[in-house]
Every structure is written in C-alpha cells, then in structure tokens.
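The chain below stands alone and is given in structure tokens; this is the form predicted on its own.
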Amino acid sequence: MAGDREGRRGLAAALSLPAVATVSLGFLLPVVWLARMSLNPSDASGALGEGWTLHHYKELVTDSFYADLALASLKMSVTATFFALMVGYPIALFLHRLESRWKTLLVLLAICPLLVSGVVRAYGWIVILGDAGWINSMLKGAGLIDRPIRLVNNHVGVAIGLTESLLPYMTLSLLAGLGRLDRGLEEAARTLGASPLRTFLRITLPLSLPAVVLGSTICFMLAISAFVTPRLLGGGRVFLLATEIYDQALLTLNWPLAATIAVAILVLFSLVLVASGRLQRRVAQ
C-alpha cells in the first residue's frame, strides 16, 4: 500500500518536470535576471557598471514623477476595468442566460476581437477617433460642434482602446464563473413578489460577485501592464509605468531602471493577486 502510494507520486512527480521546467526557463529565471539587473550601476551612457546598487528603488521611492506615474496607471487601469464590467456584465449575463442553437456563435464573436493583432485595432479606434475620424464627422455633420472633439493622443482615446482591448477578457471571466448563478433561485424570488431590480440585487449579482472579482483581476493587470494601446492611442502624450519602461529601456539606455519599474510592477501583481484571492474566498462564503 505505502509502496504503491511512492509509486503514484514518484509517477505525479514525473510528470510534472516538463511543466516545472518550462515554468522555470521561460518565467522565473527571466523574473531573477530582470531583479538582478534592477541593482545593477549605471552611468548616463547606458552602461552596466559592476556590484550592487539600490539607487534605482531609492529614485523610484523618492521622485515624485514615478508617484505622479504610478497614480495615472492605476487610475487609468480602475478606469478601463470598470467600465469594461459595465459593459461585459450585461453581455456575459444575457448569453448565460440564452438558450439558443445561435449561443455559440454569440459567445465567438464576443470574443472575436482577440483575434485581431492590438496594433491592429489601436490604429482602427484612430481612423474612429480622429480629429476626421467618424464620431467627429457625424457630429459635425449633425451640427452638434463646430471643431473636433480631441479624442486621441489623451487620457480620453486610451481609456476606450483599454476598455475595448479588455472587454472579452472580462466576458469570458464572467462567463467562466456565472455557473454559480441558479436560475432557479431568480425564479422563486419573482414567485414570492420580488421585482426585477430587487431579484437582481439579492440574488444575481451576489452570487456572481466571485465572478467580478476574477473578471476585474484579470483585466486589471492586463490594463496596468497594456503598452500598445497607450503608446498609440495616447501618441507619446500619455505616460504610464509601461510606457516608461519602454523609454527608460530603448530611449535612454537605463535598464536598470526599466529593470526596477518592471520589479515594481511584478510586486504589485502578487499583491492584487492575493487580495483577490481573499476577496473571492469572502464573497463566496
């Protein structure tokens, strides 16, 4: 019996080295070389100069302008990811809810974006959003304004592309926990006299909050670490921490630095990731 419950975990343990593995050459090791470059010197040349420094974390810590830019990412994030739940929520609902020969073909063009190239769809919400994009010609043509309404290169046109780029993510995360929801506790509920408006804050959504926390985690740290969609919808007016380590690392040569704001970066993930696993452990008691 103890020989045989050896052999299934030397079996379990077996199997598992390819994924250890692959784990470990393609996330770990780079995450401890991009830690270990983060404390490395470096001059105003670019060069990596030798020995240990914590210089990058003290300018991170104490300069004000990765303050100033930590509090537009994260504002920018909370941004995209809140509305993106408002607009995939009612969307996921309304296609678990359906019982339809069409639902899967629904469900693929919900998330159909995502299989069109980022770069791709940045560059369409410009042609939508520009000065003579077509939202400004239909007002314009309407006689609702005069000049354009500036909806790139500004805080504006990135929080759309963001909240564009993350409303599939966010459909299939609440797609992939609204199996909570009971049907049939929504229809005792309209049985016994509840309106539609208290049925759905009673029932529905408490029980698909787990799945709002997931959705929001997920699209929260693609949002926070989104490149594409801010370096062209912003047009190098936006800046975020992604943004800067894309400067820091190819613009100016510093990469420890670009080293350092990546570390920042990573940390805050863990930190998001266990304050949601908290979350979804209290909402689903």
Contents of the next structure:
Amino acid sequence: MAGDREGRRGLAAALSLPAVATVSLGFLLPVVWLARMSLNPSDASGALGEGWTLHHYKELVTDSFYADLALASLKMSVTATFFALMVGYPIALFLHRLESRWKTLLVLLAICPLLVSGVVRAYGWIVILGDAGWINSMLKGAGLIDRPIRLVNNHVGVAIGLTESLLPYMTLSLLAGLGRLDRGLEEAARTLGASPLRTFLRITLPLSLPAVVLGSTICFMLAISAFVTPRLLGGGRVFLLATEIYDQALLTLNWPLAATIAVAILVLFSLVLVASGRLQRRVAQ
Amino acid sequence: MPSGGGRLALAGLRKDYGVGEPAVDRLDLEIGQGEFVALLGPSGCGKTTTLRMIAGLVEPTAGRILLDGDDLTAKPVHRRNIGMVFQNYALFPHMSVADNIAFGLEMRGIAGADIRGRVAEALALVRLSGFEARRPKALSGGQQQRVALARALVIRPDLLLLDEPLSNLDAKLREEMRGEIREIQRRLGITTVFVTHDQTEALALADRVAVMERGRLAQLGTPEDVYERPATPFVARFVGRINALAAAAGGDGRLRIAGAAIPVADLLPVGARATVMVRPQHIALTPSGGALSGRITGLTYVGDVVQIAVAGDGFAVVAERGTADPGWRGLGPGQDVGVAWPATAALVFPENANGR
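Please could you give me the other form, the form predicted in complex with its partner chain, since above is the form predicted on its own?
Starting with the chain above, the whole complex follows.
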C-alpha cells in the first residue's frame, strides 16, 4: 500500500513537471535575471558592467526624482482605477441584474474594447481629445472657449485613456464577483422599509465589496504597469515608472537602472497583492 | 407582539407583461382582518405575481390594492408596512441573525434599546432565542425560515405575505413549520396571504383558499368548499386527486358513461355532454355487478392508502382504500370488478358551448 502511494506521488510529480518547467523557465528565471541585472554596475554611458553593486538601489532611494515618479505613478493608477470603478460599477450592476436574451451580447459589448489594440485606442483618444479634436472643436463651435483646452499630452489625457483601457477589466471582474448579490435580498430590504438609497448602502454595496476589491486590485496592477497609453497620450511629458523603465532601457541604455526600477515595481506589486488579499478576507467575512 | 391586522382588498387587479396572456387578470379579492388566505394554483397561474403586486415589488397594469381602505397602489414598497417571507428566505448573508431581524426596526428609526427588546421578543416567538450572533449560513433550513418569519413580523406589519415559504424544507419539517406558522398567525391575529402550489398546505393552513387558473380567480372558498364543491373541473383536478369520466345526459335523471346508465343528483337536458368527477375514496369496488364493470390493472401501495386502478370498456378510474381496512388484500391485477359510487359523491360539470 505504502509503495503504491509513493508511486502515485511520483506520478503526480512527473505529471506536474511540464507546468513547473514552463513557469520556471518562462517566468521565474527572467525575474531572477532581472534581479541580478539590477545589481550589475553601469558606467557613465550606461553600459552594462561586470560585478556587483547596490549603486542603483541607492540612487533609487536617494534621488527624489524616483520618489516623485513613484508618487506620480501611484496617483495616476489610483485615479484611473477609481474612475474605472465609478463607470464600471453601474455597468456591471446593470448587466448582473439583466434578465434578457441580449445579456450575453451586452456583456460582449462591454468587453469588446479589448479586441482593439491599445495603440489604436490611444490614437483614437488623440483624435477626440486633441487641440483640434472633436471636444475642442465642439466647445469652440459653441463659443464656450477661445483657446483649446489641453486634454492630451498631459496627465489628464493619460488618466482618460487609462480609465477607458481599464474599464473592460473592471466590468468583467465586478461582474464575476457580484455572484453573492441576489435581487431577492434587495427586495427583502425594501419590504422591510429601506428606501432605494438605503437598500444600496446597506445591502447592495456591502455585498459587492469583494468584487470591488478584486476589480480594483486587477486594474491598479494593470494601470501601474501600463506603458502604451501613458507614452502616447502623455506625449513625452508625463513621467511614470513604466515610461522611465522604457527610457532607461531603450534610450539611455542603462539596463541595470531599468532593472532596478522594474524590481521596485515588483515589490510594490507584492505589497498591493498582500494588502488586497487581507482586505478581500475582511470584506468577505 | 401586538399587531394590527389589516383588511385587504384587491379590485380589478391586472398585470400584463406585454407578451401572451396577462399574468393576472380581473382579480377581485377581499380578505378580512386576521384572516389567513392561501393563493393556490400551478406555476404560472399568477399567484406569485399577485403577491408581489400586494408587496409593491411588481407594478399592476390596472386595478387597485386597498389596505384598511387606503389605496396602496401608488405607494412605494418601503412605505407599505407589509411583512414578507421569501421562498429562499432572502436573509442578509453579511449580517447576524439579530441584525437581520433588527433591519426593519432600524429603517423605522427605532431606538437601539427598544430594538434589542423587540428582536429578543421576535426570536422567542419563533423559538430561536440564543441564536442572535449566528450568521444565516450557520443555520439549518428550518431555522433560516424562522428567522425570515421573525424578521417579517418584528416590524408589526399590517399584512403578512408568505411566498411558498415551505417549499425548500423536507417533508417532515414542512409539516412542523406549517403548524407553527398557523399557530403564530392565530396568536398575532395578523392578516396573511400565503402563496403555494401545494394543495395540502393550502387546505391545512388557510381559512379560505383562492384557487387561481391562468391569471384568474377560479374559486374562492373554505378548504371544504374547494375540495368538496369545486366550481370548475380545473379546481376539482387541482385540489386533491379525482377521476374524470365523459358522460352524456339521458334525460331520465341518469347519465350514460361508457354504455352504462348512472344516477346523478343534478338534472341535465337530454343529450347534453358532461364530465363526471368522483374522488377515489368514493369509488366502491364490488366483486360483480355495479354500474360499470372493469378489470383491475394495477395496485399502488403508498402506506396509508392503496390506489387501485381499474379500466373497462371506454373508461379508467382509480379507487382508494385505507390500508387499515383489510378488504383490499384480496384484490389483484386481472380481477374483474364492478365500479360504483354514491350519486351524491359525483360532481357533474356540463360542457358549455365553448367546450370547457
């Protein structure tokens, strides 16, 4: 019997080997390399040197430029996540309650922006938000403004573009998390004397909090690592951690510094995940 | 827990969803103070829609709902002061038992100390004292049912609505809860409307039963009325088991069924077609003779009674015998028997012009 069990355990290990190998080679190894590279020295031109140094981590901690970058990234991600939540929550609630044969189609419609490349969507926003774009043309035509309002190549443009790109993910994760929310519970609250607003605050909102935490976590992660949207809608004037990694890696060619920033984001990721897990447990009771 | 029992009146109530027949149509119903009325019918007969219209969860297309003379029709749900128990109980999963019951009191702005007292009182009423801190999911089905009942009653509603509250319980518990609901309802004297598709439940609980068919009220009466004097073949079929036989009037006070002449109490014009209905317990089986002769096709033993299926030339009936009476033991499939019933036990439904 014991031998049989051992044999089975061996078989299980053998069967999981391909998955373990894929994850190790595809994800773990590159991260280890990245971490190693962040400890390589770089010379004045940025070229990769041999040996070990904590120089780039010191730079990251002492140079206030990076602290500002991290703060800007954090602010941008929180802003975009917040607005995606504000727009996505009513959509998800509506779709969750829908009892129609069009439901599947409408859910598909809510996530179909994912079918369009982020680059194309960013250019789409430039057409709408640019100085000669739709919004400015309309406002000018209506005589409300003399000079165009800056809506792209700044933080506002990036925030709008990021919010839109996060929206399908937010809607989907909210929809997945709203399972516990039963229409009957809201009806019960109403018969017990709760107005629609109080029903929302006491029943709907608390029961949807796990979904809110889940959706916000996913969107925050996507936002802080987003590169295309900040790059295109920021027009080179918006500096975030993700754009800085790109600049360091491909323009300055300082790979060790780029790797150091990447590791810093990874640490931030883990912290957010742990916090989110804690929060998730608390709101789910 | 004193409670104001309200008088409920439904006048010309109608709900049209815009597709097919209206879910509820031309429904008039008056329910007296403290009365317990069951809305009984098959699924899709409009009974739940009616209950939800009374609660305010569904807006009527036409008609009025009056409670103690006040028109409720335009009043939003949360101002109606109606207690409702839902089929799946709808207990708030993120609140304790005590918080669930306190919810309605909180919404009414009642002070904390009073709330605690009334929650304790309501829990005592449903025999769940000591369960205050539990979460609904840590309770059994019967206990959840009781919390739902306590939550609906603690607000001292003018009207109590029960939407198939026993259908999720197993048979034994259902019978127990049935007695308990009836007892609490009597003690509080609260006007109650109970929706069910289970005729036994309706007969056992209600002062009056409203049988519904395709959105209309088919019959309103005491349990004895609807069982013994059903107004339509539909009611006869739905409330209890019954045999239906096609017949034609002979003009001599007798009906011809499958070639035999059977005496009945009602007089019909010669040649009129009718359906004769007889409850299984009224059918007598004789060794031979009887008005109709047939052959036993099968016996079904269900414990307290045994059902004996008999088929003959152009008819088939089921008779029922209590198993306490050993008379059925000699019977078996293939035996020839005579079938008869007392004339007073036969329900005769003449076929009207449109064939119903």
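Keep in mind that what you see is a predicted model, and the values were worked out from it rather than measured. Numbering follows the first chain given and starts at 1. C-alpha atoms forming the largest set that superposes within 1.5 Å between two forms make up the rigid core.
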Superposing on the rigid core, does the Cα of Ser270 end up 2 Å or more away between the two forms? no
